[in-house]
Amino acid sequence: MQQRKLNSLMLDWSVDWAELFGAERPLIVEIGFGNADYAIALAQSNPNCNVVGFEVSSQSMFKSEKKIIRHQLPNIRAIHSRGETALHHLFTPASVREIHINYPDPWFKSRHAGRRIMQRDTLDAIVSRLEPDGLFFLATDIVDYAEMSHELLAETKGLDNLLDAPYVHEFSERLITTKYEEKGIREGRRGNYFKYRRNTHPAPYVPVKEELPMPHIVLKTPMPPQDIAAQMEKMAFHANDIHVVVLNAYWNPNYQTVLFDVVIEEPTIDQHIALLLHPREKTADFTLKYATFGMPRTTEGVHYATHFIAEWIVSLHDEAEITSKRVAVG
């Protein structure tokens, strides 16, 4: 049973899950499925549900996809994606029956705290995406992470704790003991297990983030493209929660174009894309827009990147100017 490989950057925002699976069934989601053993157990024990697993590790994805094919389960799919991207872009409100997060990366260093999946924005998205009476499960063997998660969950009005304590160390509903779970037990780290249910409190407003129109800027500059590329050094721009890093610029003498290598980090999605500056036909102008290879999605961050790079190009020469632009910023 061969399946096409899936990535959140290639799927529709939002996804028609019944079409993807070929059957309309309740959705169960696991974020960060590792080697997919727990996700497979979820699919086996819930044959009347569609199970969707998300993972950012390419190596884990490669191994898990082969494992899922071997099991020949029609109700499970693995998707290469951050959990934040999946929750904000792929699911509509009140569309998921269960969400599982098993042993998330704790990101111990304080400067990396923003990378933790358990954040207020993520929990708001979880509450939004759960259907009435939907369930949220969390497991971690890191005590500090458990305490941090308990504080966040205690402040989450849309979820009710179904346990007699903030979290427990024995949980009979665990389908299997995962490889990572076993490793923690051997090293003296017991599991901390959470179970919450979606209640009737109104969910936070978390709309599905959709794509914007393609950004497009026309500019004039006396500088030849090779000189623009030569001026380029690694630079970073910041706006709100969006971070843009331009790594390099490459001049193509055959087409007189400049290719900008750009990394964009947004709260719900990270992208590594290329923006292209190329001469317009029959004029002395240039157009700056994203290159059409790869899988770029036209988010607010892509618009910011296009805007920032155009402003930088114009700053290189007193006679340069932007003549028209179609961007959602500035």
Ligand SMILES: C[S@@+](CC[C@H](N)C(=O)[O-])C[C@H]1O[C@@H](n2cnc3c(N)ncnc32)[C@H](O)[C@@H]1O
Given for the second form:
Amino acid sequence: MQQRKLNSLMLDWSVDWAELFGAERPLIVEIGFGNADYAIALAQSNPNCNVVGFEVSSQSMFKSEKKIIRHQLPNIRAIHSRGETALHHLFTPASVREIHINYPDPWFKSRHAGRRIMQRDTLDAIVSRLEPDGLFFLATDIVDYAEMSHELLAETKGLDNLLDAPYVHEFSERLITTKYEEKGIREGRRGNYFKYRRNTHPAPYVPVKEELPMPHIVLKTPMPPQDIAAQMEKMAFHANDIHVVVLNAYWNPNYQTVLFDVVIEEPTIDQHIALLLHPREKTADFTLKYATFGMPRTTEGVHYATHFIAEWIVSLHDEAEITSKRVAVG
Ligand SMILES: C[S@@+](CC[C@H](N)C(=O)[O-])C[C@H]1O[C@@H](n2cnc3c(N)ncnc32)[C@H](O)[C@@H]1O
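Would you mind giving the form predicted together with the ligand, to go alongside the form predicted on its own above?
All chains and molecules follow, beginning with the one already shown.
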């Protein structure tokens, strides 16, 4: 039975899947399951496997969870997560039998192109996570996307194409026609189907991304914390593919704290967290660390965010300085 409301931020990195399912079975993964019909069909036709679906859309997640519960299948779980987060943080190398991606990234030519699923780093993670002879299936109705994927896959030494062409338009192994597949057909676009198998070529090195120790900065400033909060305007910082946006700062007169509302985008994970500037017993001393709510996971991005905000606070006053810091940056 589906445990409700699973997401990649609350699970262990990596996950003990046998424990989560209550049974050890080979793993089948679907990334971007949409309305979950294909994932459910996978679970029904593979009762001896555990099917794990990943989806970023909260709305799709909400509807699919209900649908999955109605089906009462013991071997399927829906997880609210980017597929990239799942591949890099939740699965160990050579642990997945099949990975399916159906109709990804319909907007792929837009400004989101950098975040599309089919790209080198993600494909390397797919190769790493597939077990020997594991299978990778991709379907798309966008010809440019199919061509782009073909080029990437052709350069991927760890996978062999099992079809007679780079991709085909008729594929007997399709379990059902998905919602987006149907939409494409209605609008006159054919499906382009790929099937690849993991070979014996060594996989790229893609270790499971684990959590870092908690960041922690102590700083001294004569500036009252409410003035620090008042100075704050939305600001953005970037380093090594990490993007940090500080949306706002809230002064809490009861606790004399300033809470920073922070969004962090990293290549393998997105988080929305809160960092707290907290007065210490000594006058003018403050600690900057993350607030416990919102379930932050300590990534490099969280360290950068702590570092950026501390640097910004000390830049506001000539006598301000950082007196101790434990952050993993640069
Ligand atoms: C075009 S829809 C296809 C849905 C379904 N697979 C189908 O064929 O009907 C793409 C789906 O992938 C999800 N998605 C997009 N990027 C994702 C990512 N990085 N990780 C997980 N899901 C993603 C979207 O929220 C959306 O539900």
